[in-house]
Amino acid sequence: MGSRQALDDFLAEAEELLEKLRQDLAQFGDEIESGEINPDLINGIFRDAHSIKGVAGMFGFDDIAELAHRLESLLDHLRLGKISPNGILLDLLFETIEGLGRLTRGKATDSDFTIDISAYVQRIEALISGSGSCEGVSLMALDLDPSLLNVLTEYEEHRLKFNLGQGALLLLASVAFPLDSFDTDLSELTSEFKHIGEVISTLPGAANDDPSLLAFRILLASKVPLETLAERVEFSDCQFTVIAEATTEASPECEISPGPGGEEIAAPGATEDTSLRSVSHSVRVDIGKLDILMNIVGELGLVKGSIAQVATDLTQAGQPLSRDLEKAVHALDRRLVELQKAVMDVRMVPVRQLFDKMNRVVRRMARELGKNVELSTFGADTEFDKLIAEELADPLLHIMRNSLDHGIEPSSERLAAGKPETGRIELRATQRGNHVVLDISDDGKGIDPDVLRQKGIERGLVDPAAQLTRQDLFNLLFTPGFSTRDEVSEYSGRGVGMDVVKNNISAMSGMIDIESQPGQGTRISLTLPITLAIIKALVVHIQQRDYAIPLTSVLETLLLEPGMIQTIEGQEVIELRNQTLPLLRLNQLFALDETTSTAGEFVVVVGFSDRRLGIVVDELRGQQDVVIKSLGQALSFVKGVAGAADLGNQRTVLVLDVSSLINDTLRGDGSLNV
């Protein structure tokens, strides 16, 4: 192997291959339980094994290329018609695909790591020997052309039999366009024959007496009566010939064999591309580069805020080109705010990309369990930080492990509580202002809040006379060692896991909150913020030190006024607008030295969802945009802050983590270890 550059070139490709692979196969999956399947999504499938294959070889990785011809061999004995679409087929392509995951990841830290792949050559081998096709069904009938026949590769002869076996009517679409469009108006054509059946095969057309066109003969295979199909394309100019009547019966010649253990399904036509040309124009970019472009972005407005004070001083002293200045920073804040959004749409990803990896999570882990299940998701193209997807794998990986193994029952429990067979999982995102709510909800046995209790007094947690509410309960889950599971599996009862779920998502500034009946589901909210990289801040004054409180959590302010602090339970509270808001004093908080009176204090009034808290500060300096850097890990422990960030003027501020604050708040713990 060559530089880490060119390892890491390699892997970043191959990465992404597989990545659309995995995302490909759930699409394949889906239609094969439709019914429905796509010729393109298959060929799309084959094209990127072939190039995973190509890449690998280039960089001398043979036991990926190896496998990946393997892979390659089984996707064109499927797009040949040779293997029928099954269950038993996904799991195998599914299974060769975390093959090679596994080897791609291997090599990442050491160019010589491999495994074994016979077992998985000897499976894909097995499975391509039960093979069919449609072979008995003769084109020689058919009104066409014999050197027309003659061109056509070995899969556009296939498609052309499969839909002559199916009963579809076959067309040959003659059609010419000017020099200067050609390639346009093809592009057009074949897009509205997509919506009439599937495209064959693109081939020249026969000679004309204009020099000023190009011709070209498609073959069709339609999927509406030819007498509707002139009016739906639009191109007045298009000839059709008819090579095959429509049938209403498929030929029994072009039946595909299921397979071992397989079931028979047909693969109704769809389209072909006319071109190899990615749709997609995008480019991979390390994202501590990102990070990198960003932190210069907030270092700009910072140079910006230092401008505009100068401006405002030079304003005040009277100078005649004070204006011009204070129009020049205007000027430069609207470039700011265009340049900070074109870098935030970079670093955005869709929530799909996450929904994806739980989908093979469920389809392996049902399996292994034995158990029925479905998976649901909506809002895959809901977007937030890349950064934060990253982070929030593994909670979510969690999450959906215990739906999976405390939640959902086995098929016999589910028929006997009367419920579908089948369990249900659905994952759910949506935007909510600046924060992306994720919904992990499942429709299983649901948790009970008497056992709960019952587990919280066995390990001492919970006074048995202690009054609690169904939420206290639930926040028991979270307790380090805390697991309502008796004996241990592979994937539960442990009792490690939903602390650092909650301690993970606290990090990222988010909020966890659940809510279950018993015998009916569990559903598990996560609200995160679409970006942590730049943000709105409100800055606030304390004891003489300024703190950064971001403003996607800040719903009002309001002057704090003589009488209005009532203390219940220990607790300072006031009255805003008849509810009652828990009140926490950050110089208490975070032990500062009092020098000032409460008069004139203000109360910033922060929540998530229905939750709320306020801060008590003693001034709202204004609202910054400001880039939170990390304390490290030597201050990890550190309670209620996120990090830190730079005002400028050599202002360094701390960022409150306000999830965390009312998180411990609410729940009656007032000390912070900071």
The other form holds:
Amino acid sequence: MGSRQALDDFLAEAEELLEKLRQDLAQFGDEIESGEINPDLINGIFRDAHSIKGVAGMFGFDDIAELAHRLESLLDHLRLGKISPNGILLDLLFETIEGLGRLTRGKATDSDFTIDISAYVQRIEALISGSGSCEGVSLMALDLDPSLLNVLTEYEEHRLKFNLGQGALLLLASVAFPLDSFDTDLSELTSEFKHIGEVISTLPGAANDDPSLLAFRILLASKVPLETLAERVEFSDCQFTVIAEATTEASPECEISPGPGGEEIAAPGATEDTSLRSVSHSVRVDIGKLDILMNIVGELGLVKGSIAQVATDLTQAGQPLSRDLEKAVHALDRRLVELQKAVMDVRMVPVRQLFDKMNRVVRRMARELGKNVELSTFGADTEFDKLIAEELADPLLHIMRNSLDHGIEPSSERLAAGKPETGRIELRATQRGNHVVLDISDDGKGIDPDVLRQKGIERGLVDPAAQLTRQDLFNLLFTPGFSTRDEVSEYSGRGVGMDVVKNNISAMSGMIDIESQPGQGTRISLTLPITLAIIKALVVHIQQRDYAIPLTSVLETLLLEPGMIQTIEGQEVIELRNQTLPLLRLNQLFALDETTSTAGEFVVVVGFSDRRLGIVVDELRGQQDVVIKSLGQALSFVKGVAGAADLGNQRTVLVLDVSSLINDTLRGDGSLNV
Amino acid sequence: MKKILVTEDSAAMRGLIVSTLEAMECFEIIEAGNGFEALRTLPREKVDLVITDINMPDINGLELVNFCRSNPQYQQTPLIIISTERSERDRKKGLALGADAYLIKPFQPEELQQLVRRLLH
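Instead of the form predicted on its own shown above, give the structure for the form predicted together with the partner chain, please.
After this comes the whole thing, all chains and molecules, with the earlier chain placed first.
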């Protein structure tokens, strides 16, 4: 198993595991100080060390495997309660992980790299040799189905004994879920249980009468009495069996050595008090609940706006106390901003999850296509809204497939072209202000703009005489049904694709750009907002109506002066700093009146980088936070509108979809009448 | 083509197992990153062999073995458990529950291939 690809996979995973170990250890340190130690955290740390060992062993990296083995052994003693958590142990854990980090980094450049690990090994052994045993509690006395005991791992048995020693109430919850949704149902139930105690193990059941249901038994140490549990609606589907009653006096505590020279810092559950307070530090929440929170925050903002208006009116009317009201509104505003930020933070997920998914897909596809491809990712810690991460998965997958299938050439072709045999695909995420830019680049055969032009002419999409820029030609790829390939591929299909990708990205108020050099590769850039839910918008007034334009896409606003507008090929434009800026009149787009109005006082310049557009408006109303609501499926065909938003005072406005307006205008789509 | 379900929560380890099996070029491999995914896969695909790690969060490998052995549909499906040398007790439990064979990490690719060949002849 020595291929470079496999080695890179190992190194990437080892680096990631080590990083996670560092974070978890820092958390563990905090928990040692607070005396509330979460057993799931320790078990997670143990399992990560275990993974590093397993994989390193397969690669023949004996030094990494050996050190990870010692680390695992130390952690095994810790999780089984044989040694107590303290500062000395924590330091040793941190140092050992640094040792593993040095080894891993060394192997990345030279697989023979090694360091002397004997000092680590000695210190670990010294700590373990002083350890005691915590098998004082017997499970035999329990009224426990032997079939249940048989499937518990040693660690789970330990947690059972530990909780028994603490005099906890031990329960077996029986529940059945439909086959097609059991995993979400079960994880929701489990996370509820984790609020009120510890889930020791989850056991899938044997066949039952109803084949559409899957039964589970959940072994649980509860901190609340059975009556309280049975009353809660979350647990109404569960049947509880008591395995051990709660006792007020804990069984005699087992002897745990603090280790040589270790100052004792509250062993796990050393007092009943600490054990009762230990709670899980993370909660899994349905994204729908966060959406509701986000909407409430948005609506609170609207309410605040109304109150502020009243305060201003009162001040103008010379009412006493109105100053105080204004001050209070100000304070409310600041708190609201904090609240909004906090809720937003909860929704953020690192792009890493998406990258990992792509990594697996690329590996599998490359294998099936018989191509050598290396995927490298950068900026995996960049965060964006969970909803965007979800929505992005499919379009991203499609782009990756295109790269692998059409972009990266077979090895023979690559060698003949003087390229390295292994193709490269790079995924890079960077945050730019309120946007995340995802670049997907490959070093494949690229796209030839001349071929695109030819295809465009064949399909009647391009006037043979027209002067088109490279960008115009690449944009042809987003035309429905446009494909440069004649054969159908199992992966990318034919013709289905980039137009759908583009629609998906636009639906998230994102932008997509393609740049390609024939023979050298293709780069696709996705520019996405960090969050969808609340945006700052510029409210504008056109022909008695208000519209909102997302502020993130507004570059500047200009006063329109007589004589500025010129007409080139039927398109109204203005000259802006030596560049030609096409203009769009919404009254024409939305057919607000029959006559072409030349009224309009301002131009709002929108767009990203070199793709810009000026929207002519009568009035600029100001900036406001808005919560975008979808128009729903029924109106999804309406072009140029991203959704509707409530401005407060019962005023609803349409939010413009800047990206589609730009594309349609720049392409001269007939439906826009511009 | 016979189907093998590989349940292992470490992605790199799973990748190694999968590539080892794929090198045999006669199986379709289905991957599961945890016990839930395995439970979801079993009724949908007719799996001919299950390979599972023991130490996994929520639903551990022993529970998966027990689940297969107590459901008539999977009673005859061969099962391989993978563990470390430390977890001897867990390994014994797995065999007692009805696993057909075990592998101890780290193992040589040939060991896994031989075992699979033996169980699926």
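Just so you know, these numbers come straight off a predicted model, no measurement behind them. Take the two forms, superpose them, and find the largest set of C-alpha atoms that agree within 1.5 Å; that set is the rigid core. Numbering follows the first chain given and starts at 1.
Asker: Against the rigid core, is the Cα displacement of residue 313 between these two forms at least 2 Å?
Answerer: Shift of 2 Å or more: no.
Asker: Please determine whether the C-alpha atom of residue 463 is displaced by 2 Å or more between these two forms following superposition on the rigid core.
Answerer: Passes the 2 Å threshold, so yes.
Asker: 2 Å or more on the CA of residue 112 between these two forms, with the rigid core superposed, yes or no?
Answerer: Yes, shifts by 2 Å or more.
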